[in-house]
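To begin, one chain is listed below as structure tokens, in the form predicted alone.
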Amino acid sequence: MIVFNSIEEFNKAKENFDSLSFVPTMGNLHRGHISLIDNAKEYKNKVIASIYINKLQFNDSNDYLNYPKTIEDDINILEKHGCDYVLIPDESIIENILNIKAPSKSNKLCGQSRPGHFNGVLTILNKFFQIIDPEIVFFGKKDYQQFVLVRDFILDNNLNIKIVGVDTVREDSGLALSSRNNLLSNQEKIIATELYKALKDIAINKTNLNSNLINLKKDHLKSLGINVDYLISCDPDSFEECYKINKKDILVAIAAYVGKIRLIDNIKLTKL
């Protein structure tokens, strides 16, 4: 495995590539970014993975300075699941980026908590896609929003990427993984599995998908000391609240608050 600590390292050797799958991450690498580099590994393309903590989506500077940093251990990891490349830019990535406003629809879920989190997220990748060039890209379904809004960006811009998505990475308790799950306390883990137990229940119960189901497990959770963010049952293109089962698959999302830690999930609907 290769190692390109800076952009001019990457760019002189880069003319020589054949096509390739990139695999964005922000480090901290566990079984879920795992599974995107075996994803990637199927398809004939060298595999490429990017390790940058991004700023330009983190609306809280603490958040931002607080997120784990485990580079030797994320380089040992790619390289023992047969990563190809990795990409570490420095922080001149960003200088005179062009920024990338994010659509209406990014102002819904997490949007509505997080201003300019997916404008940050769209300009770094747009940056990357500028540099690396890759002829397919991935990404998991557990930020389900983020996966929606790289795809149209893709679309709209024709952009000559074949995004993949791919599914949400679980603990043998049902909780998604997410590098946050290392700020939890043995027993924050353990409240945390509500969030999966509340999304499997509306599935169970998908034949009465209504409001009233919805609070239901909204204040089953808050009753737990989990403070919902949202709690949404919705269209899983424009993210509108959405009952309509009958006539479409829906997007059951959840974020909320396991202590201070922020947690986000979500279950596919298949219409009835």
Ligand code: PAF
Contents of the next structure:
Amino acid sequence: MIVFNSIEEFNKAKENFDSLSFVPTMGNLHRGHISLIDNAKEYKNKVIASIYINKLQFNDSNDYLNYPKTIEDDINILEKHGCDYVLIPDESIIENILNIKAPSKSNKLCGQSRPGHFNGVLTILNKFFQIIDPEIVFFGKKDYQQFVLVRDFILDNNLNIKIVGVDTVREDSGLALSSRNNLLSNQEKIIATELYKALKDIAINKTNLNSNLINLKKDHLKSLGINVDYLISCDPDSFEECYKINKKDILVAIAAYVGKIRLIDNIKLTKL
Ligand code: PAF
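Alt. form predicted in complex with the ligand, vs. the form predicted alone above:
The complete assembly is shown below, putting the previous chain first.
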């Protein structure tokens, strides 16, 4: 695997490259990221990952400063899983960057409590797309809102990029993998499994999908000491609250604090 520690280094090598498949990351890699690399490896292209903790997408400076940095381990993991190149740019990547404004649906779901977050995500991805010029990009569907906003950004701007959404990887307990899980105590990890249990219960009862069902689940989670930021049944494209599952698939998405740690998860309900 070739490691590029600057955009200049990458640009020098780039002219010899064929089409690339791109996996953007902020490092601290886990099995969820590995699954993105594995998916990318199924296409003929060489695979490039990036590791960059993007200041622009953090609305809490402590969260940014405390973001785990495990660069040596990350490089080893990428190499072991057959990644061909990794780009690890320095802070100059955001100098004079073109600021992208995410559409208004970015203010729903996670955007409500993380104002500006998706502007930061699209701003850095737009820059990476310009530098790398990928043919295919890979995003995890745990961050479903991010996946949809990037998909729409590519479409709206006529970028010649195919986007692939990769299924969420879970612990045996059902807990969705996240770098934040490392910050949970053992007891909190057990409590955190209730998020996916609630989503699965809603999925099992999808023929009776309504706001009462959602509120019941919210109350149940609260009774376990979980601080629910949102639990919503919504249209998977607009994120508008919605319970009509006869015509279109529904996204049920959750963000909740277990202790001090904010976790997200979702489940897609297929139309009846
Ligand atoms: O999902 C992430 O890790 C980040 O939002 C991304 C896509 C790497 C952009 O910084």
